[in-house]
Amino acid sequence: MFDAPTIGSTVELQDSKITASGVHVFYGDTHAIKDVNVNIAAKTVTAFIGPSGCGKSTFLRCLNRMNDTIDTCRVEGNIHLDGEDIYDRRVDPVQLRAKVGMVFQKPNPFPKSIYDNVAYGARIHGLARNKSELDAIVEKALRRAALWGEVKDRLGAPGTGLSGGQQQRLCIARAVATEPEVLLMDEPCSALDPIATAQVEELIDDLRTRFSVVIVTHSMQQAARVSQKTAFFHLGHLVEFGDTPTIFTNPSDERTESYITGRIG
């Protein structure tokens, strides 16, 4: 069990969708994340940036308990979603991941039809009472992922037959079909060409009107384009967190400035 939360004021908690306090992550004897404290706002894109191996993806996976799948991983501290401790033993990780969806670095559609890829989560969580409701969920999710117009006449075709950019948007559609409150994205454009990247970035900007979006990106230019808040990680520490324009133009920590100007990376 995690300790009781020790963060901020009631106002702070109310303004935050996710609140993390004193978070440490260990892989066996390796101390990967060290005392991270951050408040992630609702309906905002928050970018995690930093050098490879700095802990940004490890911390992202804490937010929907994906690290539970790694035997050697241990998480300490407090992470709350709308004030609820997501590591409480009474919280079902499967239900949590319906609220906190995730899109991975490499597009990973299931070996199923386009329709069944999107319908998968809705079926598991019993979100549709009949076929017409399921059809509506699939269409809504594909529209949100800006993919409906491209696939509406071939929903029975394999999802793996789509282009790389389309596959990633299909994975986004699959993630939003369960109506999550938070969408985590772990370098979602790193395997995509510039045109597909631009499409996904435009989509992220649209999604933030409905969800809290947290994106890990190796591209500082992408973070500057899509996010309103940016967190800079270095050697397992959250060095600096704030409004994106401020982080990129007037950082308060010299390590942040060194990373942004290319002196470390």
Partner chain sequence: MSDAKLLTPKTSIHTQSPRTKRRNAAETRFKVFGMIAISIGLLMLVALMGTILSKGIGAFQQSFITMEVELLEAKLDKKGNRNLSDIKKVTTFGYTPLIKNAFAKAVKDQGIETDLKTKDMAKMLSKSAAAQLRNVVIDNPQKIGQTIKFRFLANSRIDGYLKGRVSRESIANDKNVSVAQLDFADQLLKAGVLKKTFNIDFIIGADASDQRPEAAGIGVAMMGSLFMMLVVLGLSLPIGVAASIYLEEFAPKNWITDVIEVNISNLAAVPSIVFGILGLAVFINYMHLPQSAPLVGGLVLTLMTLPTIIISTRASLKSVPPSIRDAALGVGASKMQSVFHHVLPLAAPGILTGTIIGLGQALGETAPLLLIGMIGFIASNMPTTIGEGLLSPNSAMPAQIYEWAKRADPAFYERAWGGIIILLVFLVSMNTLAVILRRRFERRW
Second form
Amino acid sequence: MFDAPTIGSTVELQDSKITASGVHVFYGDTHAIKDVNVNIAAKTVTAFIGPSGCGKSTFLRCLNRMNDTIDTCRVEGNIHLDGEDIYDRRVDPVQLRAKVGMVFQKPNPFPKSIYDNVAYGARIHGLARNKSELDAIVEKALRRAALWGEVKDRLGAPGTGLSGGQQQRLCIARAVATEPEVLLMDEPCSALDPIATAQVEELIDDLRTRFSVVIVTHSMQQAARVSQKTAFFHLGHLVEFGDTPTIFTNPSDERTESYITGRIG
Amino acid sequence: MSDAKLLTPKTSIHTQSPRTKRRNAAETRFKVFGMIAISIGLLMLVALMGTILSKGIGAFQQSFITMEVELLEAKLDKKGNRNLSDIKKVTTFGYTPLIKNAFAKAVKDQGIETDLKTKDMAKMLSKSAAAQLRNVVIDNPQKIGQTIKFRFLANSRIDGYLKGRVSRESIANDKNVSVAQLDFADQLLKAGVLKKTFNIDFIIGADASDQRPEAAGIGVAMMGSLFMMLVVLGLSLPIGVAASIYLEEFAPKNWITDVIEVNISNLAAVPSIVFGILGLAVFINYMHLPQSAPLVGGLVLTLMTLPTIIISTRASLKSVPPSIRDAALGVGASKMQSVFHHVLPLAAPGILTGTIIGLGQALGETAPLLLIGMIGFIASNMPTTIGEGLLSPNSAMPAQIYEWAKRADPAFYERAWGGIIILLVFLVSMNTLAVILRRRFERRW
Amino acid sequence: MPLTWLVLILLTLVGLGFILGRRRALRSANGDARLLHSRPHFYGANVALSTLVPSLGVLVIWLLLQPVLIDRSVSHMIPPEMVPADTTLGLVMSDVRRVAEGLDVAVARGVMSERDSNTLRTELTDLRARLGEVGVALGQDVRPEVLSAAQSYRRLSHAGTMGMTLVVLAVAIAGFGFSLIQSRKEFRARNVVERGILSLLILAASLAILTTVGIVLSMLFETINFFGLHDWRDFFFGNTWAPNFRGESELSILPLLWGTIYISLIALFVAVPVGLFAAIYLSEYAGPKTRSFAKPLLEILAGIPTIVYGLFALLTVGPMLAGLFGQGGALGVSWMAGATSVLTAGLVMGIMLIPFVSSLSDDIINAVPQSMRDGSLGLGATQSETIRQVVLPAALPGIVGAVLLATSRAVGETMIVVMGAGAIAKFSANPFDSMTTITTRIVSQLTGDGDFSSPETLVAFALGLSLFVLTLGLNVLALYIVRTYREQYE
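With the form predicted alone already on screen, would you show the form predicted together with the partner chain?
Full complex below, order starting with the chain above.
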């Protein structure tokens, strides 16, 4: 399943969860994303790398329309999820985001208990018919996020009281509890220490069996460790997209090579 | 994998599920609540402003009856030597017959037919009509013996009739005016003798006793407010700035500073009436400063405004970046020099803005003034010197408005609303000035 | 006016001191400013400050203390048995002061010679008539002991003023001379001046403390006097407010407190939902255009003086409510007897508090980090779900603080209740009833004609102190909550 034999930026259509073509993003007058074409495969970890301000986070936020919350942001081009245009007028971003979940750079647990944090998504989407189903969802999500063992005795404690790494895993648990089909992660480890980072990376690898994961990262080592596909962004352009080993060992574009070897960035 | 599919069956994002529809409906409802709240707020503003304007604008117009008055020498200066002290001996009673004659003559000249007696005609004039005429004669004794054109204030009932406040139905139990007088007023109006025109005396004039609402003005109270604001500005700006500089730039971080800080934020929220009690106890009962004096009012308002000014001054001092201080210290300036030469000038626009806003608050404040006696009398004398302006009893604009609102005659209510228009004009100009200052000098670091 | 002259002399000395100090310092360096320790104007400033600050300090302290000391020594002259039964020593003293002032005026106008004024005897002169001629009206004939007290009051005042002038001038000249001698090139003028300025700054900052102390003391003394005349148990636990200027008043704070709380509750009932929803809409939904237009407009509502709201209550809202609920009103229910009622004052106060609540809540809602909203929206929550379940719970402490501040404003508000609430103190749950509040009673007890030592007047200070303590408690609590809340997200 992983290491699917793909070359360059062409991915077999039946494997594609999300296809984006000709995407441009503008913040007011700033042209932040320029003509990006990319296919995100199902059950794969795709990493977006690139120097700061290259637009990788912006593009990630287009995938579940989080950019809608910014007034000046304008998106052009096509982004399809399972063949359906997510920028279609009929689309309710709320329903879209239930399918395309997101984990953010800084751990952002709600000022509620651990249990309520994880149950939040399930509650708003009405996934549980009763308390025991909800309990099951919470437990499963916490187990998937490898947090169950640490918090099972204090589910009523506030989520903000956990350590940074635990908080981020809590946020991941919160995101997977709603059973999304795609999980977007915006530099999920940038605020964590190395041990917590390792835990989260391990978790990402587990999640791949169930979701399509897209991760934005600053660290090339992390991209190399967790992803099967890598996209390199530079100044709003998608410079190169392909299998992670190829990108790191044999990039076709010299900008990618410069970045990977540390000459730009 | 399969159980996940069970929980969220694969659905198209292009069709809304019933649950999403319900949730979106809740979303819309919530948003509408917000809009309603905003609308209520704005509606109240409109209602308030509408009421003030519609009820108060009338105060700027007044009904006048213009007639030719013959200033008979035989009545006003029997000795004929234009000696001022002799002329002053003729009281207002000496002028009343002249006015009655003038009224009768005006009626005859205009060819108005009426059964009204001259006595009742004269009652349609303000009770201050004779005094008005007398003042003019005393100021210009050479006019005695001449016939002059004179504009008398109509009394408040006739004025109210012209403004629509008084009608034939509403005066059924009113002893001060009769239907015949209103009929006569119609005739006078047609003949152009009675006219409603702009009334500058409301803005610059003095208050009048509660029998003469038509003569009441807010000018003297305005001077009272002006003198109070001078005191407030003169004391609260330097003290406020000095206190802020100390707290922001010099104060060590210890419990004393903490106490001062907590104290200042609490003082800003102490009810204004408490400052009135303080003023009464300290300035009047203890220090025996004169009651009702703008100086005392100014002192009380200074104490009240200080916390506001300190808070805003500290905010603008804080907004000056430390790099400026470091730069000055780096070339060998002392801490004091760096503050007074660099930080303070840069913070000045912010300080000024805060001060103007604080002054605006002080200008509209009423409650403490009630306790130090700035109500309950007729502010009738324009102060002539600064000392008199500070120390002689006076009112202030908001206190004058309160005073009018308490009086029984509804004609004073119009005065009160009109006074509010003037007060608001002052406040709006001050705030506009503050906004302009902020826009013009605001620096973003 | 000798005080004006004194101040003018001081200012002249200060100006002179600046010039001389600067010149002397320069001369000690042979005119070369570079040889001085500090820049020349610091030497001038040193002399100016040394002249002005100590002398002005002495002047202010003297002015504050003299009346007390004179009052005390003169009041010893009036034996207790001479104080008529129906008044107090305080009232007699105010008579003494009036007579003394009257004599001053008479002497100033030249109606009386200075010698006459000191040798006057009530048996020989009708002082009341003579003072009446110069415009000083006295309520009753002057008793001999009052006149002699007034005469010694004047003597002491004159002596005091004379002494003050001499001492202040001496202090000023001493400071002037000493600092002028110091003004040589090696003198560290800048350091001394800056220390001086710093202490002035500290003085200004401590004025805030002084104000609080003044507030507490001024009310505390009179409150103690009040409790000397009136049973404190009746004040705190009685159930009737019935001041009676012939004595035997029942003065309990409880009915007033009930009126205050009831009106504040109605006000909050209006202001909190409207203000909160307005803040939510403005900070979460409104576009920049709506925001830039609605926010300042709402803030206008906050800048309107309370007298305007009072007038609005008295002349517009009150009659309107009476027209609806009053006798012969549009609804035909006759619930309301007059235009003033708890509802009138409460509604108008609610309008006044809307912008207060909304701008405070707006700040607080904006302080909730965007990441928290993103987290919720990223899970597929709608905006209202995000607000209700994430933003508001996160902002709750801050909002509670804002509501407490609004409550404190409502409790201390005066003009609206004076004009809109009525004057009847009672326990009633009917919002159409006219009721009265603590602030209203403070105003009416202190602006009435009652004499200043009767319990009916002094009760105002006890009420004021209670109000101060109540609002202070609310403010401290609110500020504490808001501060801890802010720190949480900083």
